[in-house]
Amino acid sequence: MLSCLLFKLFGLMSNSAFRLTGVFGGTFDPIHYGHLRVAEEIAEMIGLQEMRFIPARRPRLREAPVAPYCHREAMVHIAIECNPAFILDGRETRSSGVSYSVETLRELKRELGADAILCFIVGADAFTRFAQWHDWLEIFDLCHLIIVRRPGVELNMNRDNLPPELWEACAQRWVANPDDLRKARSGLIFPAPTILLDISATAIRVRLAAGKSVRYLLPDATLDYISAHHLYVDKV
């Protein structure tokens, strides 16, 4: 413990004029090695001071989550905890409603002020949905994209696979090449080629709830944790 803490110290003091924050948000029902490899090569590839993990109390497109958030908000805490740039933002403990990705933004950019660049991470899967999000077009306003790879979805973002309201919104705003995030506030889209985990919270529950070993696939201390409280038992 004495270790971990000790590393946040060292990250806090190499600040840099303006900070390029990762904002990683999802359910994290749980959280896998599938979401900390992502966030550990992005933070590289980009050069991201710190990644910012925010557990969604209530998504608006997707179905509700299984664990209850407190969980949720504390297995992330476990499994990021001994990674300096790793930081759990637990915004959404004050909030009882749906989640809006937007207005966190909005938060975070009023929060952190004008020397921040957010870079939003979204899963493949959820950008081809992107225009139907809650205010949309203004994210682009407030962060940069990063689309990352998932399981069974093709990272492929062409005319032909995105709705054609959300490819025109994007047609000028992609970027090959991350240095290029730093060239801008925001409004840049960056398809980060990460290394694809083949792992899913969902196929995680399954197997818990059949009594399987999920180990290897998620931080032992974060398993510990889901033992304890008795969690996804004949759950899925």
Ligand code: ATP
The other form holds:
Amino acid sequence: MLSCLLFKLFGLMSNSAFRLTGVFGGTFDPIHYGHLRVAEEIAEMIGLQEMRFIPARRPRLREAPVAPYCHREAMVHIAIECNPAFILDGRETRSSGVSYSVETLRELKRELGADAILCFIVGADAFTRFAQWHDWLEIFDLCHLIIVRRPGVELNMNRDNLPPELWEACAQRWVANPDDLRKARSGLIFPAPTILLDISATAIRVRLAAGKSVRYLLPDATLDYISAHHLYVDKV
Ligand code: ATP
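Please give the corresponding structure for the form predicted together with adenosine-5'-triphosphate (ATP), as opposed to the form predicted on its own shown earlier.
The complete assembly is shown below, putting the previous chain first.
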């Protein structure tokens, strides 16, 4: 009985020594409730100490964002400022070229120290192309991956759905219980059962360019910023 209690206490102490930090990268062009709700649910599910929103200056595997970096960063700031666990990480202000997730994760790991466990959020759509990312295998040494579902994208991560090299690299990494993410510093993959909100930044930009309402798809304060700066009126 006593040994069981001591074992539990030791388990809690050793778990609390780790700080779990969420890393949420994206173009956020603009940020919307699809991003915010997913971040909130993952933070609660995994017990994150903080969730860092990191706007990408220029993503490598997609078209250049429509709004300039400074506006996308400002919109993230406005959208998350009331949540003390959500942090705007503007490190890409300093970069001039293409954004590589692996570099951001290397930097964060160095800055946050050995006690930090990074939980990197990746949409199910982006995950199917993960093997095209720069130095993708190294990413497993730097963080855990949290895969989030999106409407219309199957989270059926079986052999037929993934490129063979990705399937092989991931086969032994899946965990179904978020508590397992505390048992290793990196390298696990957790498919997070988050809510499905069919909201995309593309659909918001299309509606804005057509003069249609986007109210309730993103925070009012972000919408006010978009209107004040005449964003997305002519470019989608
Ligand atoms: P766009 O329509 O311009 O491609 P987006 O809405 O997909 O933009 P991003 O900034 O590219 O937004 O997304 C950042 C991350 O958030 C990605 O991992 C993406 O899969 C995820 N994400 C975006 N929207 C949702 C949503 N509605 N539900 C869950 N995840 C989402």
